[in-house]
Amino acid sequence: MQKVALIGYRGMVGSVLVERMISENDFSGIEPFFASTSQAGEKGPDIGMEVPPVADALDIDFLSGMDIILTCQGSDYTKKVYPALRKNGWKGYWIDAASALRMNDDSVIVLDPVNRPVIDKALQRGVLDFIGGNCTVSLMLMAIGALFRKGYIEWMTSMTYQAASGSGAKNMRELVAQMAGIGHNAETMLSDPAAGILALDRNVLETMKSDAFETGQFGAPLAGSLLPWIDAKMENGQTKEEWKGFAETNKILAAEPPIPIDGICVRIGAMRCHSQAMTIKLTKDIPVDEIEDLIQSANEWVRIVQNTKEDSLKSLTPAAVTGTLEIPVGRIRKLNMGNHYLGVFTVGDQLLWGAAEPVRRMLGILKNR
């Protein structure tokens, strides 16, 4: 029975991962161990079976005894522990939800409903590092990966609308605190039907610009606003989040030649779920109904939302998708630029298909080898 260490199981992605593993009975058939950088020695989590006390996630000797390590701890942990572990001679499988190793030549970005052949070939040639991809990239490929596989995409842009949870739990709390602050300061005006709308608008803006308004995590108001910048600046003017769209998509697909992909990544005031508006240049004129059939048949989680107001508002929003594995794809239409240009909108829970689910499924692939 394979010994599997789970690191970072208490964080947002780790919590979702453990929840999914319990619901899918993934702990059956493995010998699970939990490790932490701060909770060593404490009782392990309740997963429906006895587990040893929490181990020290920095203990290289302990980690070296594992067949598989699955970490959701973050890139700083990976950069500290992974090199020391490999230097110590460890030959096990490393599965990681963080980005540190994604672009390494000897690692594979995992999204098996899209690139299972790439994963299988990597296993055959002895690859040991399997890394979860960027959340928006994974969600985009779950939605329209079939178009890439058919060679129907010449280039595309993906304008993303990314939830607060993409930045972490502290940022989610700050968003709610910002919402609460705006609501509290406007409460009197909201309860007075005679209050002028311009006065209410000024009240909200004054709250957002107040020194007391919480912006320590985001650096600016998100509630009642948006933030058109995510991650560090690249030399070409992109942010790193925008750069990942091109770099990671092409690595996941093993695309040759690479497919041009670009866009602008924006943080919005949703708690969970990243949304994306895509403009696609098709390699040929393909009827919309054929495109919809191709997308719908790609995997069991994607579903087409008809291009109507009623269906879009009901099914194509973060509120409709949060907590589910569904990948709705809608607003599908040819653009005014010509029949080779396609517009698409999609949304997905980035804590599931964008983070926990690909690494959970990679563990299952290794368990069943």
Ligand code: NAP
The other form holds:
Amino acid sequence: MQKVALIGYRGMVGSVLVERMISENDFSGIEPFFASTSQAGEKGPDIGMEVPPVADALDIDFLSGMDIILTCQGSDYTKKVYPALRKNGWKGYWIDAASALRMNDDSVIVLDPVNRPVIDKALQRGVLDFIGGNCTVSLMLMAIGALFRKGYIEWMTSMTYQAASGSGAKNMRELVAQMAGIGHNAETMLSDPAAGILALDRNVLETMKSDAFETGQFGAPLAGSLLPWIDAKMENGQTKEEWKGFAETNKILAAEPPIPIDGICVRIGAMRCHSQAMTIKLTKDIPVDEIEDLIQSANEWVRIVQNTKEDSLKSLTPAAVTGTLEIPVGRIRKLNMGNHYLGVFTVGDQLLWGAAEPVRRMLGILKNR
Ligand code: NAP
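Swap state to the form predicted together with the named molecule from the form predicted on its own:
All chains and molecules follow, beginning with the one already shown.
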């Protein structure tokens, strides 16, 4: 049986991963080990079978004994441990949710419903590093990967509406704390239907601007507002999150020549579902029903939502999608710019298809080889 070390299992992505592995019975047929940078020697998580005590995730000798290492610990950990392990001669498979190794020439970004042939070819030529993609990119490709595969996309913009969870657990807590602060201060006015709306509005703004309002994680109010900047600045004025849209999409698809992709990434007050509005320049005039059939047939999770108010509000929102693997795609229509221009909106749980699911499935691919 393959020895598999799971690192980062206590974190947000790691917890979702372990939950998914239990529900898909992924622990059968492997010998699992859990490792942590802070909990070595403690009891491992309850996965319905005996597991050894938690190992030290920085112990290179322990890690060198593994056939597969799956880490959701983060890039700092990867940068520290991965080079030392390979230098030590370790030839096992490294599966990683963090971005550190994503753009390396000898790594593959995994999203098997979209790029299984790229993964299979990489395995045949001996690639050992399989890295989960950026959440927004993975969710976008789960939704409209079929249009890319058919060569129907000349260029694309993606304007995103990204959830707090993309920044981590502390940020999710801060969003809720901000909401609670606003609600608490407005309570008296809210319970009085006669209270003036402008007074209520002023009250909310005062709360958001007060020193007591928690903004330590995001650096600005998110509840009642939005943040049009995610991650570091790139030299060309993009943010790193926006840069990933082009770089990672083309790497996942092994697209040659690369397809132009750009957009603006925006943080909104959703908990764990990212949404995005795409403007697509088609390579030819394709009827909307044909586009819908193509999108629908791409994988078992994607689902066309009819372009009506009722269907969009029922099925095309973070609240409807959170905690599920569904990838609804809606608001599909030709834009005023002409028949080659398509508008599309999609939503997905960024902790599932955006983070844990692609790496979980990569482990499954290795297990079943
Ligand atoms: P996280 O929740 O901050 O967890 C990372 C590590 O923090 C844990 O494995 C744990 O390591 C440690 N930790 C310290 N105190 C903890 C506590 N009270 N509860 C739980 N863990 C605690 O990180 P994450 O959001 O899962 O992200 C992990 C990696 O996945 C990052 O590289 C991130 O970029 C990537 N990723 C994240 C997302 C996302 O949506 N968040 C999406 C795609 C990829 P020890 O056991 O060693 O102490």
